[in-house]
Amino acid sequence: MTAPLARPPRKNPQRRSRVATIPPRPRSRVALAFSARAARGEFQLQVCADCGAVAYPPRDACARCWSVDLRWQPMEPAGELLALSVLDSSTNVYFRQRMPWRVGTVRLAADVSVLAHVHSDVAEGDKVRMIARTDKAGQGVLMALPVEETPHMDDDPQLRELTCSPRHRRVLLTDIRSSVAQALIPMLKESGAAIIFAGLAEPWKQNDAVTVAVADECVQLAELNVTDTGSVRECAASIGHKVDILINTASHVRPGGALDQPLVEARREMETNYFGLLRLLQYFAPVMRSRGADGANSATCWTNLLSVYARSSWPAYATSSASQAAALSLAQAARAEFVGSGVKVMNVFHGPLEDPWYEPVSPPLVTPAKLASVTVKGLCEGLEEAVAGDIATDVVNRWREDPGVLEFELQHEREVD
């Protein structure tokens, strides 16, 4: 059975962070499109439109027939571990630094043979449940879990290379006063993080809401104002260090079209879902990015929630829109600048909260506790990718399916009801 994952020592502020190393990175295009589906946790292989034949790893031709009509499709998660080896040496630095590392061939439902990592309380000869994720290096692998859930599982050292889980790990949520955050704050102490930096812009000003989240033992008040450069350098002066996750759940939204809008409502909107993130960037970023192989509580995540609304625009909410839109451009740089430090971006598509600034819009709305238990169950799956609530879900796979008919459809939606 996995060993439960002790609280990390104190680190010894004299020694130097270990370098960030990551597994082998090249990767064909069409692999490319393997990660870009892990990074959803998505179990996805290949399927030969001509003669049925399951491909893995990821290929252009079909190695049965020589078909290149191969489609992408969900699998069963579910196989047998026909052979396991546990590698002692390894040429790759990454590998070699963490061993003794486990892997193995496992044979799937869909019948085809898989090389995946394996969870230490799986066994040779065991029935396994498969997941797709992405590596420290951004790509896509599989590992094997046990079917049934074990104690400490997700302690696995391999599955925590994996995951972001906040297990042992300081979070910083960037403005308390948002009802996520206020959320997230019982369910990220329910998943085991050590320390919650609260973000407070003019701690003065605190009500009733505030001052029961900074109550807990666990939430430590971190005076920040996203649209304050100051105030965000001050604040990543202090206690960046120790940010091991970062969840941005500053925004502002306000309902208009782009042609009724007054202009310094947009401008706000920009100064905190764009700029504000921009600002987080340059000041906690760096710093988080140099802790990435720092040992059991090294960085581990940068996380944005971002309304469904910045994939394509809502006209109703467009100035709103416009910001999202902007901050997820950023965000997706701000990924390729990650790359290879080993910490991810994850970004959370929602819908219309359950806020007053979206009070004239029909149900269904999400729920501050529904975003709030996503996020955190994407950072314990470590997915880089997750969507909350139903007109998010829709919107996302009309997106995937045609950005064009949802552009056409999001039009017809101009008045909210």
Second form
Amino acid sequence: MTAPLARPPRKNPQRRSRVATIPPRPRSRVALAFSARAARGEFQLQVCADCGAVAYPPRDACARCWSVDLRWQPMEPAGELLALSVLDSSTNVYFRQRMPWRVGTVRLAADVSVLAHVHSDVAEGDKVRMIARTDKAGQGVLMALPVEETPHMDDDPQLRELTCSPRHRRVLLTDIRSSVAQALIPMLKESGAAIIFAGLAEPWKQNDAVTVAVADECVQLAELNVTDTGSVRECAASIGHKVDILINTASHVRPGGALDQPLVEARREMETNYFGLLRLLQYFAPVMRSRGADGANSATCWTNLLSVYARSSWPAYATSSASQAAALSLAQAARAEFVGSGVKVMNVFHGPLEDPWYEPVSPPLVTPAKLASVTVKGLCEGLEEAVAGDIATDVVNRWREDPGVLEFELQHEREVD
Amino acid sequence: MSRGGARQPYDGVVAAVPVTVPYERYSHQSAHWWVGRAMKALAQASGLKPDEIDGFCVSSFSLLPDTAVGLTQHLGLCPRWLDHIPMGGASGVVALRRATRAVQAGDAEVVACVAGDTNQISSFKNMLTSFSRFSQDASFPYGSGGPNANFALMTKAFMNRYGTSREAFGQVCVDQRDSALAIPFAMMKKPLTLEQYLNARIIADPLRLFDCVMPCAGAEGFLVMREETARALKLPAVQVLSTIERHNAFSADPIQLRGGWEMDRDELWSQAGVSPDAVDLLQTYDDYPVICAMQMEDLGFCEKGGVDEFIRGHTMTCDGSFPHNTSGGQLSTGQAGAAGGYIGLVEALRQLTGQALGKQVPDARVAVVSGFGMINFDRGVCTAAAVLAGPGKAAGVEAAAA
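Let's compare: the form predicted alone is above, so bring in the form predicted in complex with the partner chain.
Whole complex next, starting from this chain.
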């Protein structure tokens, strides 16, 4: 049974923060396809299209029939732990800092053997449930978990290295006026978040929802306006060193096409969705990056809530899509700059929200509660990409299948009356 | 898979001039320096000049960005036969195999086979991080234990399956240490007891400190030539009775419990015309004792799964009932990179020609040398073995007197 993780003691400010180290990062090009899937929490391996053989480690040609037509396919995440070793020695500093470390040989149901990290509740000979996740190097790895849930299993130190669990961590919601931020509060609490900082611009403008949200004992108000550089700077100076998880809930959206959207609205979208993110990155990310290995409540995840139309423009919301695409581009760059720090960047893609500014859109709209729950689940599972709601899932699937066709399709998806 | 005709014997060709460049724990020199010293030692011991060596075969991990090609220019060689064998622990036997055929066919007169590596402070880690693509993609990210982790899992699986005891593995290490005490440059200089072996600090459960080799710098080499050339040069020489080589055997096995020797051992013994009981000494590849045990089984010295009893029934020192890794092997002398794939072969050549550096096995006539190399992902890929026959103790004494 996993020992429950105790709440970390208050940090001695005179003690040096542990320098972030990472597991080995280099991978072959084919293995990056495994990492890209692991970032979405998908356990996929290559399967030969000609003979059906499963290939692992990732290959360029089938070891049974030499076909080069190897396709990534979801695998049954089941296997058996053939052998377990507890390492007390490693050539890599990241692992040396975290010894002992459990690794094992797992025979998958797909009849291939893999090496994997092994959860402390798994014993040699046990059946296991496999997960694929990105590690602190941002690369895909496999971990063998118990088949059935065990008490406090998420507190296993090796599993916690792969996830961004809010447990005992401090979370900043950058704009508490957003209905998603308000929905996130109880869910983050439920997941064990220690403190929730609620960013609020112009705090003298209160409303009922905000008053209710910030009344919670876990919630601390933080004056923050992502469209104001000075405000972001001051907020970061005040609480930046305590932010373990940042969820950017600030967003500005207006319906309108490229030809008719007033420039002032388009500019406000960019100010919030793109420049807001850029300001947050410039003032909050450096300190988060320095705290990526700072004990059990290290900085762990930068979360962006992005419209799925960041992937491909929805002409009915042309300027909004453009600002979201800009934000996504920035998020991709930020992920690269966080590499080596142990902080993940998670993008949660969502479709039109149940929100006044999506009023003319026909259902199925995604509720703030749904977006919030997908976000918290993504943190708990350590994902770098999650998708909330039916529309977003549909768009993402089509984008993966053929982004060129999706662009044509979206030209005609003017669901706005 | 069946072969066509019977394999040709290795008649008329011999291996001679075993050389070892004394090992050092760390070296700031390059692999080229170590290989160069081995070549010098071969020339000195044989009396051959560089231009009389027309075949060259090298194995090394730390030679990059060079290969055997770069070494020809670096060392001023002008060979008409050149080989580079990247098979780690199987390199020695495979080099012998290739070189013997080259000389027999007349493609070369004298082949120098050399393996050498340096061990700079960061060499070992650098070698592990870029060891192979599969290891980079699917093994090294899991704890970066290197071979310790792979062999820990193999040892665990082997013990679970066959009930082999830690004591049996320990006896292999303890007996090898006895032999190593006579080798002046061995990394391990103190006697080892079974208690010390069993209670040593854990490296990767179930492996403890004395299950693991110490990386070091060093080089090993030998010459392959026609029998009459060796006679003319008055070099005590060893005949090759048979060899086998196999790669990526039993790839469907879920975890490695056996090696390619099992596929080819019948041929090894039938070509050699001897049986395992005729063997006076065995040199196994010994980066971890489980591999020694696997070779003893898979080469047919005992039944599969019977190695625990076999080891406990023997003493494996030079004067014991089953002399094994008689120079102390890598476990006690050190692992000088690719030279670890030569240490057993070079030691066998010495023992069979009465030129032991350390303790001499009495009346050593027939030796088996076995190689195992390259944990490409989760298991060793290359296996090889050779049966060698020496001229006998008398010939060695004669040569030493001359």
